[in-house]
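The chain below stands alone and is given in structure tokens; this is the form predicted alone.
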Amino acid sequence: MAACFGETAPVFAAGPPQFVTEPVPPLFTPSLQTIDGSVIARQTERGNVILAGYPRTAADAIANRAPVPPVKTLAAMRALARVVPALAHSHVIRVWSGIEGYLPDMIPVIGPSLTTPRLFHAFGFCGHGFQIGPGVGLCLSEMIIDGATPTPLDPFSIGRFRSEAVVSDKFRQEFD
């Protein structure tokens, strides 16, 4: 959409593979996440463990498909077993992935257009939209209603893609 207004950003489609295990006895509540983000899991009341696995997988936004290669499920299960050894022999009963927009620096674009007055961008959340969406909504509403926001948004400007994009280490690990 930004390209329609003369601005570009190297967005591509990918998705975090996710899976659910068979029900197992209660192990943890409410959820757990490793600092590096390699394991994000929660256990349901029924006992199933749901894991958002990494690294992410390629997706086809046109065909609306994000297949999960078995190697990704196995890698995510090994990572989960390192954190919760009691799950090492659990069976995965279902896998899936959604489709999300990613940028090579793993930072979303948030802020005013540099080509079109009264146009604001908010995209490429790289899987963090639920976490920062409320704050982004506040910033956008301030810009639209008040003409500015006190929140510093320069690092999120679409203008950072006018030169060669910085590629984050996390991006390199997952997509190279």
Ligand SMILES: Cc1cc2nc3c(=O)[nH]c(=O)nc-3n(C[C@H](O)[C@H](O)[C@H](O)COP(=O)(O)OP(=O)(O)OC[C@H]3O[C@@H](n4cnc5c(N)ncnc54)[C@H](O)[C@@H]3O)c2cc1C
Second form
Amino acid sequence: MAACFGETAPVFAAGPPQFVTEPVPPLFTPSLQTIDGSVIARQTERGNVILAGYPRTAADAIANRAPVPPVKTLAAMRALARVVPALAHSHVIRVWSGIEGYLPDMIPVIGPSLTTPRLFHAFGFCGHGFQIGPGVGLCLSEMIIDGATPTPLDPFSIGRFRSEAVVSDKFRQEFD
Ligand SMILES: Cc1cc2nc3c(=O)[nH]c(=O)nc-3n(C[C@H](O)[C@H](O)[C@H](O)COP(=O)(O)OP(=O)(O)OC[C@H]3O[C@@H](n4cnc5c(N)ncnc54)[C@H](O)[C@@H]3O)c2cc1C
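What would the structure be for the form predicted in complex with this ligand, given that what you showed me was the form predicted alone?
Up next: the whole complex, starting with the chain shown before.
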């Protein structure tokens, strides 16, 4: 869409792989997340463990498909077993993913168009749009209604892609 207004951002599709195990006896109540993001897990009341983990999987926005290759399932379960050894032999009963927009510096584009007055961008949430969605909505509404937002958005400007894109270490970890 931004390209229709003469602006470019190297956004591409990828998907966070998700897994759910068979129900197992209660093991942990808070959600778990390892610093490197290789394990993000929570256990439901029914006992199933819902697991997500980096790296992401390839996705095809045109075909609207984000398959999870079995090698990702095995890698995720190995990572989970390192954190919760009691789950080393639990069975995965379902996997899924979806299509998300990613940018090389792993942060979204949020802010006014640099070519078109009254056009505002918010895309490429790199896997964390749920978390920041309400805040993004607030910033957009402030810019649209009040003409400005007190939230500093320069790091999210689409203008950052006018020069060579900065590639974050996290991006290299995941997609190289
Ligand atoms: C499996 C999975 C797990 C995730 N887990 C988390 C998580 O734990 N925490 C987190 O913060 N984020 C998570 N995310 C990321 C989060 O879903 C996204 O960052 C967020 O949904 C992006 O919001 P969006 O509004 O930019 O895009 P979307 O939510 O994709 O919304 C875009 C909307 O535009 C509509 N649309 C598309 N084309 C057109 C058109 N031409 N005209 C009109 N409408 C159109 C689509 O139908 C869709 O409703 C996850 C994503 C996936 C796929």
